[in-house]
Structure formats: structure tokens, C-alpha cells
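Shown here is one chain on its own, the form predicted on its own, set out as C-alpha cells.
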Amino acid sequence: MISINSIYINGAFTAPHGTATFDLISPIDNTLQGTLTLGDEEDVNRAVAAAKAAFQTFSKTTVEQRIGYLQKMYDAVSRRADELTNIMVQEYGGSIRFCRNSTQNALNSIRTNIEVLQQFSFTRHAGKAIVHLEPVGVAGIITPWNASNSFICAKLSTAIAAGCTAVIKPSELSGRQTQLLLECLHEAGLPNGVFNVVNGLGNVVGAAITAHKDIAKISFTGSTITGKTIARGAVDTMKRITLELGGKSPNILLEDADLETAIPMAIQAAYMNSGQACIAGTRLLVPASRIEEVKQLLKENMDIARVGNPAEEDTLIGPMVSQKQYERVQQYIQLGIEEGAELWIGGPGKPEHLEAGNFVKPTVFVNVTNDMRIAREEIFGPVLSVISYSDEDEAIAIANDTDYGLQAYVSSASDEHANRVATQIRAGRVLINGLKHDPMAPFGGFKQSGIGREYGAYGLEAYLEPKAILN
């Protein structure tokens, strides 16, 4: 049995303030597996005094100087690479091939802000006066448990580059995750206080970064309506921030799109992360005119969609995080049906052999119209509901009538084409032709899929806040 027993203030692991312990599960089997003891608000008002202090020198520091610092975070975090990788399969039950991408993705996010660094100018000119762009202050950093360190390594590195501070509270189901990334961390070497971590509830350590009148800045990814929680208590301090919130992502199958390469990409689109991604292309777009195509390719290629122990290298789809997000996904499979939508693969009930788990069988849901909740909804789970549409406009109109704006995706045989068809929809980024990456363009959404933009020169100067000097 695994207790962690400690959060991480000003440089050192340190017992906790707070006395209540949350259980980790399995999602795999639904085992315990430990404790994890949660941080309270006291413990939040120490890290923060610690970054609050620590941002004095820190905020001061050369180009130079932390850039040698993100190189460290960086060395430090590749050695355990695996261990890291492993963790996360056991912990979340993502699958080998996506936690491996996961912490590739971790690194990338510092070596990235390394390069930003060499790179970007952090003084301009704006007509006669001189634009310093300095540190905003001490960051608060709160993480979603879908893809945990590698969004707690994408949001520090980033405020590192920018000389701040952190305070981050990750997701009470990433307890051992979390506890073998702060010891890669610890082992770079960074000056005290410079990171905080401080493990608890939204509700008790969310809310106590976010009202806390020192902390200058929060970054958060996680669902819509928490983000919205957090707007609301930061303008009471008008705290700078950065809101990474959920989606409903259109995939837009254009007439002219080769299905045999488009289905494929599109079962993995929606299917990624066991679905449970804020980018997931849960909505499939595809011509009237060639629906039964698409349906028979469809059940042709969910063999892709294998859903199974998250450690074979075959497989797609491992359990849900928890047993309740289990059931939220259960409960929209019944309201689909329910909606009258028809059922074409899939369906409620976990997969023959893998009952002891969070497992949900990889669901199709075709005949769907956007006005019904499964095509409105952020499911966060394998489920795809397939939309026809009978000319372009209307494809356009049906992927931009949602309240999100995070991803979407378009499939053309020409790259032209799809060009064209992606500078009309409304989202943060749009992938033409597969699944891409990169990690020094712009993220963030449109309408409520958030406020603000991460990665690259973007994100850094989410951190900063400009000085005019006119003389």
C-alpha cells in the first residue's frame, strides 16, 4: 500500500498542514492502491509566501540564467522518462502508446520554452516609448488528471521562462505521478521556492490559489464550468489568466476527403486518450451523400478502437479515470439512445472480460443531429456521434454551432481545399489532414473553450506584463 504523505514547499518535501487523505484507485481494477494526504489552505498560504519570496531574485534572473534551469528541469525529467511513462499507465490507465506521448510531450513543452527563450526580445519599442515586458508575479497552476505532468512541466516551464514563481495544485488522482515528477524536480536543482506543490480539492486548494491576493496569475486546464468558477473569484483580485477549458471538436469529412485514410484518423481523433481529451473529434462531419460508406468503414476499422489492459501496445482505449466518470459516460450512451440517435457500435455496459474495470466499449452513434445533447456535450469518453450534412456551408454552419472552440479537424484530398474551409471555422486550431503537434503554435479555445493562449511566444507572454517607458 502506497502512502504520500508529503507536499513540496520551498525546495523541500514537507508534511502537510492538512490531515484529510483521498484514495487512490485503480481505474484498471478498481483496487486500492494508497493514500494520498491532501494539502489544506494553510498549507497553500506557506507555498505561496515561499514563491512570493522567492520571486524577488528570481524575477531578476538572466535569459541565460534560466534557460541553464529549464536545461536541468529537462535532464532531470528525461532520466525517469520511463518510470514517468509507466506511472502514469498503472495511475490513470492511459494506454502504453499515448503516456509515452504524454511525457514526450512533457519534455517537448521544456525544450520548447528553451528555444523561445533564445529567441524572443523582452524589450520593444511601441512608437517613442520603450516596452519592457516583465514577469507578471507569482503563477497559480492548476492541473486537469488527464495528462497531468505533462501539463504541470508545459505550465512551469513556461512560467520559469518568464522569471515567475508557481504555486501548483495537480489533480488529487495524480498523487503518484505527481510525487515521482517533484522527485525529478527536486533533483534539477531549482532555487527554492521557485516551484510549490501542494496536493488537494479544487473546492479547498483550487479556491484558496485562486482568492489569494498574491498569487498575480492563474493557468488553468480543466472542465468549462470549474473554469468558470475560477474567473469569477480572480477578478476580485484581477488576477491575469489563462483558462484552457473543454470541447466538442468537429472532424469535417469533405467530399473530396479519401475515407480510407479519413476513418481511420478519425476513429483515433475521437478515440484518444481512451476519450477522455478535450480535443477529441467526438463530432464526425461527413456528406449525406456518403454516409453508408462511412458507416460500413467505420465498423470495418474499430478494430483500431481496441479497448484492454492499458499496457499492451495494441491497445487504444484503456478504463475511465474513476468509477464516476465511468458512469457520466454510461449515462450519455442512454441518452443517446434515448435521443433517438442509432446505436451503430457499441453501447452501454463495460466490454466482455474486462468487468472489474472502468472499461466502456468504444461507441459509435450515427443519424445524430447537433441539436441533440450527445452532440452538444462534452462526453469525455470513447463516443462518437456521426453528423451528415448536405453541402459544404451546412457543414461549416453545424461545426460552428457549439458553445466550444478548442480543435477541429478537416479531411480533403486537396490541401487547398480544406485551407479554405478551415480559416471559417471558429476554433483555436484546426489539423488538416491527421493528427498534428506542434508545440510552438498557439493552443487555446474560442468561446467557452477558454481565455487566453499556451505554447511558444504566445503562451510566454501570457506570463509577462508589458511596461511602457516614455521619455
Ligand code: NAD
The other form holds:
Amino acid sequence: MISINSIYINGAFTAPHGTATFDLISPIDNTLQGTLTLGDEEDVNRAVAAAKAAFQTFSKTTVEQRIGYLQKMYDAVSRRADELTNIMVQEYGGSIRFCRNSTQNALNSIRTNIEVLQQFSFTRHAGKAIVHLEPVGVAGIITPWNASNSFICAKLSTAIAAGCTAVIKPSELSGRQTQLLLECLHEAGLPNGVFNVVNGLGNVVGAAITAHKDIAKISFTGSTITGKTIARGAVDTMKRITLELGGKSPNILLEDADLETAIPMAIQAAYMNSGQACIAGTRLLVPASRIEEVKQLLKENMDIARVGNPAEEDTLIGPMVSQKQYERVQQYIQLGIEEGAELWIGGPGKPEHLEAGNFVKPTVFVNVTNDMRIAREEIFGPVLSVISYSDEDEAIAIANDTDYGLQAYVSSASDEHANRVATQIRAGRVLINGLKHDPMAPFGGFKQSGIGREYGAYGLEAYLEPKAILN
Ligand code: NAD
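The form predicted in complex with this ligand, contrasted with the form predicted on its own above:
Full assembly next; the chain just shown is listed first.
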């Protein structure tokens, strides 16, 4: 039985003041794997004090010094990349292919921050003023369970690039992954207090970070509802906030799209990370003239969406992270049926031979209308809604008729045509003819998908405060 009972403050593993524990349960078979001791408000106070003290000197480091620290971080994480991937498969239940990508994303984000620093100017001119971009202060970093270490590495490496120090609260569902990452970061030998990690519940540790007067900024990834709570709490001390929240991404197949490539891509987009992805393409928008072709091709290509043991190479969809998440997805599948959508593939219940874990059948609804709740709300599981449109204007209107605006996908035989449509979509990123990612490109949401941007120079600026000096 695994027992994790340390947090990380001021360069050392230390016992938390909090004594409550959280059961770590395998999503693959629901067996108890161990317990995580949870921190409390007192632990947050200690972590913030360490980060505040470290900020005094870390904020004055040179770009070259910070590049050196990021390189050490990169090397330490890279040395244990396979272990980080495997623990994510075991604890979270992500497919091995997804988890490998996630570890790679963690590394890429650190490397990208080194590249950004090599080009970035911390001094600018505006009119007669010289503008200095200064580190904002201690950053509070709060992350979800669906790519835990990747989010921590991306946010922490950006904070370090800016000269900020950090207090991190990972998801309580990611205790084992956090512990291994902490071992890597400890080995990296960053100055004491630059990063501090307090495990704990959102309404205890997360709330204490949100309220703390010595935290200047919060970078949060998670659900829109929690993001709103954090934004409300953060305003009391006027914290800067970056919120990366939910999505209900449209995937528009234009009339001229090559369906033989677009449909396998649509399945990958909808079911990536077992459907537990904020950027999942969960609304497939299809020209009415091609709907029968699309329905047929979805059935023919469904073998891509293999559900099973996440450690096996050909698995695309592992279990949902928790029983609670499994129940939530089941409720939405039931809701889709009750709302009158046509169940085309999958449906309620567990796939055969996978009854012990939180496995869901990859599900496709057709004849979905955009006013149905399954088309409006983030399900966070492998459920795809197919919506037909009559012409391109209607496709764009449906794509934009959502509270969210994180990512969108457009497929067309012509890149020029797809780009014309992309310019009319209200989303932080639009991917044309494929699943693409560039860690230099800004990432973040329009509307209720969030506030601010991460990655590249845009992400770095979110940790900086401009100061104009006028002579
Ligand atoms: P969540 O909002 O429940 O939790 C996220 C983090 O916030 C956890 O660490 C949690 O403990 C903490 N938290 C909970 N209540 C809090 C409070 N009152 N104050 C401060 N912190 C609190 O989200 P989740 O279930 O862990 O993750 C799934 C959600 O994350 C989905 O909605 C998904 O869309 C979103 N997400 C967004 C992105 C993105 O980049 N936009 C990426 C991944 C996931």
C-alpha cells in the first residue's frame, strides 16, 4: 500500500500540518492503491512564506541564470520520462500513447520557455517611456487531474522564466504522479523556495491560495465553475488571473472535406485522452448532404476507438479517472437518449469484460441539435454529438453558438477555404486539417473557456507586470 505523507516546502520534503487523508483508487479496477495526506491552510501559509522569501532574490536573477535553472529542470524531468509516463497510466488511467505525449508536452513546455527567454525583451519603449517587464510576484498554480504533470511543468517553467516563485496545488487525484515529479524537481536543484507544492482539497488548499494576500497571481486549469469561484475570490486581493477552463469544441467538416481522412481524425479529436480533454472536438458539424456518408464512415472507423487496458499500445480510451466521473458520463449518455438524440454507436453501461474499472463505451449520437444539453455542456468523456448544417453560414453560427471558445477544428480540401472559415470562429485556437499543437502559439479560451493565454511569449507576459519609467 502506497502512503504519501509529505509536501514540498522551501527545497525540502516535509510532513504536512494537515492530517486528513485521501484514498488513491485505481481507475482500472477500483482497488485501493494507497493514501495521500492532505495539507491545510497552515501548510499554504508556510509554502507562501517560503515562496515570498525566495522571490526577493529569484526576481533579480538574470535571464542566463534562469535559462540554466530551466535546463536543469528539463534534464531532471527528462531522465525519468518513462517512469512519469507509466505512473500516469497506472494512477490516472490515460492510454500509454496519450501519457507518453503528455510527458513529452511537459518537456516541450520547459524547452519552449528556454527558447522564449532567448528571444524575449524585458525592456521596451512606449512613447517617451522605458517599460520594464517585472515578475509579478508569487504565483499560485492550481491544476486538474487530466494531464497533471504536464500542466505543472508548463506553468512552473513559465513562472521561473519570468523570475516568479510558486506555490502549486495539484489535483488530489494525482498524488503519485505529483510525488514522482517532485523527486525530479528536487533533483534539479533549483534555489530553495522557488517552487513549493501543497497537496490538498480544492476548497481547503485551493481556497487558501486564492485568498492569500502574498500571492500576486493565480494560474488555474480546471472546470469553468471552479474558475469562476477562483476569479471571485482572487479579486479581493486584486490578483492577476490566468484561467484555462472547459470547452465544447466544434469540428467543422466543410462540404469539400475528404471524409476518408477527416472521420478518423474526428474520432481521435473527440476521444483524445479518453474524452477527458478540454480541447476534445465533441461537436461534429456535418453538411446535411453528407450525413449518411459520415454515419457510415464513423461505424467503419470505430475500431480506432479501442477501449481497454491503458497500458496496451493500441488502446485509445482508458477508464474515466474516478467512479464519480464515470457516473457523470453515464448520466449524459442517458440524457442524450431522453433529449431525443439518436444513439448511433455505444450507449449506457460498461463494455464487456471491463466491468471492474470506470470504462465507458465510446458513444456517438446523431440527429443532435445544438440546443440539446449534450451539445452545450462539457461531458468530459468519450461522447460525440453529430449535428448537421445546411450551409456554411449555418455551420459557423452553430460552431459559435456556445458558451465556450477554447479550440475548434476545420476540415476542407482547400487550406484557403478552411482558413476563411477559421477567421470567423470565436475560439482561442483553430486547427486546420489535423490535430496540431505548437507550444510557441498562445493557448486559451474566448468566452467562458477562460481568461488569458498560456505558452510562448504570450504565456510569459501573463507572469509579468509592465512598469513605465518616464524621464
Ligand atoms: P476542477 O475544477 O474540479 O479542479 C481543478 C483544480 O482546482 C483541482 O486541483 C481542484 O482541487 C481545484 N479546486 C477545486 N475547487 C477549488 C476551489 N474552490 N478553489 C480553488 N481550487 C479548487 O477540475 P477537474 O475536475 O480537476 O478537471 C476537469 C476540468 O478541467 C474540465 O472542466 C476541463 O475542461 C478542465 N480543463 C481545462 C483545460 C484547459 O487548458 N482549458 C485543460 C484541462 C482540463
